[in-house]
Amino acid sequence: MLPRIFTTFLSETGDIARFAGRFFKEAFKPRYEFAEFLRQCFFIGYKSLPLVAITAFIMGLVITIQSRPTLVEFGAEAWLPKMVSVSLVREIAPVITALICAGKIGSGIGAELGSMKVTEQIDAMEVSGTNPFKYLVATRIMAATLTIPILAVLADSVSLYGGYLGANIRGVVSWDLYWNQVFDTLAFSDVIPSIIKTFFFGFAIGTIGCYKGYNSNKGTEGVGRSANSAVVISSLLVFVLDLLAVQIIDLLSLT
């Protein structure tokens, strides 16, 4: 006999995938919600462009400062810009944007089609003969997919700019070579990975948030913890899938 709470991580497994699996039936057919996609882009991504933005320059002055005692010490001072570039570009400035958009839209979005569950407002959707699948789960998971992506480049920007100026605060680096030691150590093979992940952290995190929200009941009550329990899942996976992809990328680095 399985442990209850092994079961139910099963079941729930199970019902994400098929809620997953229903998103790319929907999503590919006509007729499609543009406008209403056009919307969600609009509150995902340009709405949370500035709190991305704030932290992205905070993470790249603070791992500079941090960073630069520890290389001083073993005389690798002039390798700060490049250890800056990569640590932030790979893996740093990625996973803190997802993470942010895991909090802000992933329980956005759980609190919102949540209390439409509760009030019965996805009823009256399909009684009156429009898709609520596609026009409220498709076109917020679609946009997120899609403007997280945009955010991490963003925030791999600020946060090295914000690595420019840690590395003036205590030392003088240029800013011609400050970029030019940043360029010289960043290849494809950094950008490219950590780009393509933030798709899936997207997906992640838009598909969790809509799974908790459209399957929500119990009333108020339950909105509440289809929100929290959308941020404390598509964290998790953030994580997950940040592990699963450094494992395939360094497999594919060896071979």
Second form
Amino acid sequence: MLPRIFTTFLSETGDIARFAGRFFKEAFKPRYEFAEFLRQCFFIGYKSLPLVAITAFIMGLVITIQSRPTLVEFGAEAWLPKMVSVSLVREIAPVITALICAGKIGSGIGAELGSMKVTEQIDAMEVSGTNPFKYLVATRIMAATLTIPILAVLADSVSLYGGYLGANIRGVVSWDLYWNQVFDTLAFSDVIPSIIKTFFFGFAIGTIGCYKGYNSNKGTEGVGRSANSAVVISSLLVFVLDLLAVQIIDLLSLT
Amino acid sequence: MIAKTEIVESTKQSLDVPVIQLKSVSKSFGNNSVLRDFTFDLKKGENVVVLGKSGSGKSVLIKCIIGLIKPDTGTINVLGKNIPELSNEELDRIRAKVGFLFQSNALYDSMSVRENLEFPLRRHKAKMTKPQIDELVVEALTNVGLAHTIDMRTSELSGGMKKRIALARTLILKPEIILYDEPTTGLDPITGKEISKLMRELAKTYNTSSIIISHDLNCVKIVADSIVMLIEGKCYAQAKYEELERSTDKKIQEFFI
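Return the form predicted together with its partner chain of this protein as a structure block, the form predicted alone having already been given.
Below is the entire complex, every chain and molecule, led by the chain shown above.
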């Protein structure tokens, strides 16, 4: 006999996979909910922009300040822009963006759909001749999948700018020298895989948020639980996907 | 106007023709058998209240009629179509003729009153122009006495106002049948009475047939042409309010004490 926790995990994983499968089945068939998709892009993308930008800026600044003493010890201070740019673009900016979005968007979608479910708004939508899965779920998953990579690119730029300021707190690195070193170091094999993985992060965050909210029950308590588990599972999934992405990139010798 | 034509057409139908026919409908959730061989007819122009204890399957019954829940067995004919056998597209066409007032009102929080009312119109009557939609929205709101709330958010409305707006949204497609799920629950007795009277008036204005789920005997007295007693998953009795009130059957008496 398998332990109960294990069977619950397998059952939940199966349900999420079926939910994701339903997205692919329904999202690309007419009728297309384009207006709602744009509205979700605004909420998910534009409204998350300040939070992502501030976090990315601070991360860039902090990573540079903390890396500097070690490099100075080895007499490699000149490598600071190179080291910081690779770690920010490859790993830190995409993952931090995804985690911020898992917290903000994942919980928002989970709570919104959860409260719609328990107040019968989803049923009302169905009665009004609307496929609630297409209108509520497909649009949100698509918006999360497409806007999180854009936010990640923005986070890359802002964090690199933070890195420039960080490098100038204790030392002196000119604007031109910093950016020349950054662009000399970064190759397409650093930038493209890191952007590609953010599409998967976005898809995972959107899917988990929608799955938890859409299947919410047990009244208002269930709504809170949906929002909470959406954040926990999607954050965990971001790390799992990141690990897989690193392995795949390594196998393809892109590093 | 489209709406008026629809009403005139619908009045031509014989009053004896059932608009809803349920035959031997059963529904279970796990071991809990909610509906057992439930059989019932709703005739054109009739307003029937379904009375039963909490958890007796009243809401499940009307959700089966609108196709939100699939029955395990039995047939549910609504306007001549067997609901469990319909495709999603066919179901949508039937749903345009059947209004549903949810117990919780189910108004969309993210939308204004105007957008809430426009939503079913944009879905079911895609060819309507903006002025036509505006006209119908104002008409529906005027009928429930809340034309001034058109640009308000639903969060700014009181419980009674939300119920009226939900009623306006239900009526905006000029349905032939309306299903009410506990329309006066959570309202004070005065507002409850106002809503009940409004339902009665609107049934006459729009010439609708309706099934009303309710525990509120004051509401039942006002709106019911007849009452169906849903006991142990079956249609235990169907009669007028006064007849059931005089009944000596203990199971029926429980509801009128």
